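Taking the form predicted on its own, here's one chain by itself in structure tokens.
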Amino acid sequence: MITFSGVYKYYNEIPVLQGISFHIDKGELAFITGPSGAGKTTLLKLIFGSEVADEGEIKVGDFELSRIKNSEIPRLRRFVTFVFQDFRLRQDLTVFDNVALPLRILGEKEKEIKLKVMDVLRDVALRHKVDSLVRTLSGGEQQKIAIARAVVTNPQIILADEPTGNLDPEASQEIINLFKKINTRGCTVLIATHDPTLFQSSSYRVLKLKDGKISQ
């Protein structure tokens, strides 16, 4: 599903990722961990196609990212979605309109949009907030809305960059449980975090990044 082969990424000639190789299976949930500056966010951006590797090969599903055309990026973004630490929600819009946004961009009919939005809001237990402005919600609720927006297009892969970084421990656990629930439905989930409590005592695979390299 996701394969890195000898991937290097440089910023201003400084290596951020060095010789990265790994494979994530279809339907797997895995964590990427490491200190700030280890390269976690850069790695996710490479999978998402918002950054391009300087050396090596990256394959995401049927996409060869080293040779992907700009015209194929919209199709990649339906296949892979991203959940950010800072939510990236429109604070001036309602919960419904935030979740509906990617479907409207895709040109779906409003009747279908309503059904899909209400379904995912039920999954994140926030259907009762459908008409609330996002800015009135707690941080944990906003992250659930961000996840709902990410899954509403039925992607095959969800990338999450420090999704609990702004949340308290209880809300953090709720978010991780939500990702686990999504994963049980067959979606591949890759979570970058510096917080080991999110994966300790679990059977999920952990990729450890240090100084731009995967360490054992």
Second form
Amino acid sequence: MITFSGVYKYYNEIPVLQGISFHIDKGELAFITGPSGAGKTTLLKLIFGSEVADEGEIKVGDFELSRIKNSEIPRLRRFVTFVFQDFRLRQDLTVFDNVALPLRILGEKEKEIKLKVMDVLRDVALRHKVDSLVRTLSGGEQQKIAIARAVVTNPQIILADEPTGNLDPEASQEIINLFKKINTRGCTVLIATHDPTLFQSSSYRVLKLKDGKISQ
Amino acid sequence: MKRHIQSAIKDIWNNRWSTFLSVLTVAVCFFIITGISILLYNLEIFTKKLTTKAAVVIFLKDSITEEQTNYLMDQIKKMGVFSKLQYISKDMALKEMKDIMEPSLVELIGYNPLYNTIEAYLKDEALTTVEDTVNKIKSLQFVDDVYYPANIITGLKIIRVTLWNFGIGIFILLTVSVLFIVYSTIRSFYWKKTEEIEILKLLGATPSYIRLPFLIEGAIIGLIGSMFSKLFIFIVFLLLQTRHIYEFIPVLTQIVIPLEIFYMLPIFGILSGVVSSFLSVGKIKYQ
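With the form predicted on its own already on screen, would you show the form predicted in complex with the partner chain?
Every chain and every other molecule in the complex is listed next, the one we just looked at coming first.
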């Protein structure tokens, strides 16, 4: 599903990723871990098409990211969705409108949108907050809304960059459980985190990044 | 599309004062553009009327017979540049002269000093080649001389060209101003929505999805601006009528207002709004 072959990325000639190679299978849940500045976010951005690799090949599904055109990126972002540490939600909109946004972009009918949004809000146990403004929710709730928005279009891959970074341990565990639940439905999940407690007692694959290299 | 229109209307409402100011400025520009268009349209009609009224006068040789006159008129007709030919014999000309001048003065001369003439009225499209036509006629048999009001025609040509250049210059200037006003307004809307646009990009929105509300906003500003300018024009004409200004400036009664302008104005408004919004949003980059 995701293949990196000898990928290099530099910022101002300083190497951030150095010859990274790995493969993530379809339906796999994996963690990328490492200290701050190890290159976790850069790696996720490369998969999401926000950054371009300076050397090497990246393949995500049918997308050859080393040669991807600007016009193809919207299609990639329907295939791969992203959950950010800072949620990136529209604070001026309600929970419903935030989760409905990707479906509206796809041009789905309001009736369909309503059904799908309510379904996904039930999964994250926030159906009762459907009409609340996002800014009135707690951090944990906002992250759940961000996850709901990421899964509402049934993407093949979900990327999460420090999704528990701003949350307390209890909320963090809830979020990880949510990703595990999503993964059981066949969605490939890749979570970047520096918090080892999130994957310590699990059997999921962990890619350790250090100084821009993988040391698993 | 419904969602995009709703989003555009919401944006316009949220920025109502800046939108109102740009609409007003666009309306003033369109008002001047329309005024200039009406002026040029009427100038065109006026110059055509004047130039077609100015006939080429062909003086014939004294010895010419009726048959030869008919032959000459046929030849001139065949040139295809005149809309009307009128033969005036020297006797008819003298009679006309007596109507204008004191008959005793004409009698004093003792003979008819006038010529048999043909008055030839030029077609509109032949105005530009009048000098060539005159030279050709001069070379014809039985023609003594040819007179045409060269100064009037050349003067009118110069005035017409100057006013057209001036009009086109103002037209371009104001059109660019309209584009710039809408461009700046939409640009400010765009900047206010930067965060929202970034989220849309992350969620896989296509460039056209992101652009469309802005294009609609530009179109609305252009359309309302053009409607306001129509309203201004209507008010000006109402004022001219109610204040009896026509009595002081009679030429105003001759002004023709082409209705096409009123159909074209909203289309022009929408087009300029869409174009400037498109330029304002620019390329949507994802990387």
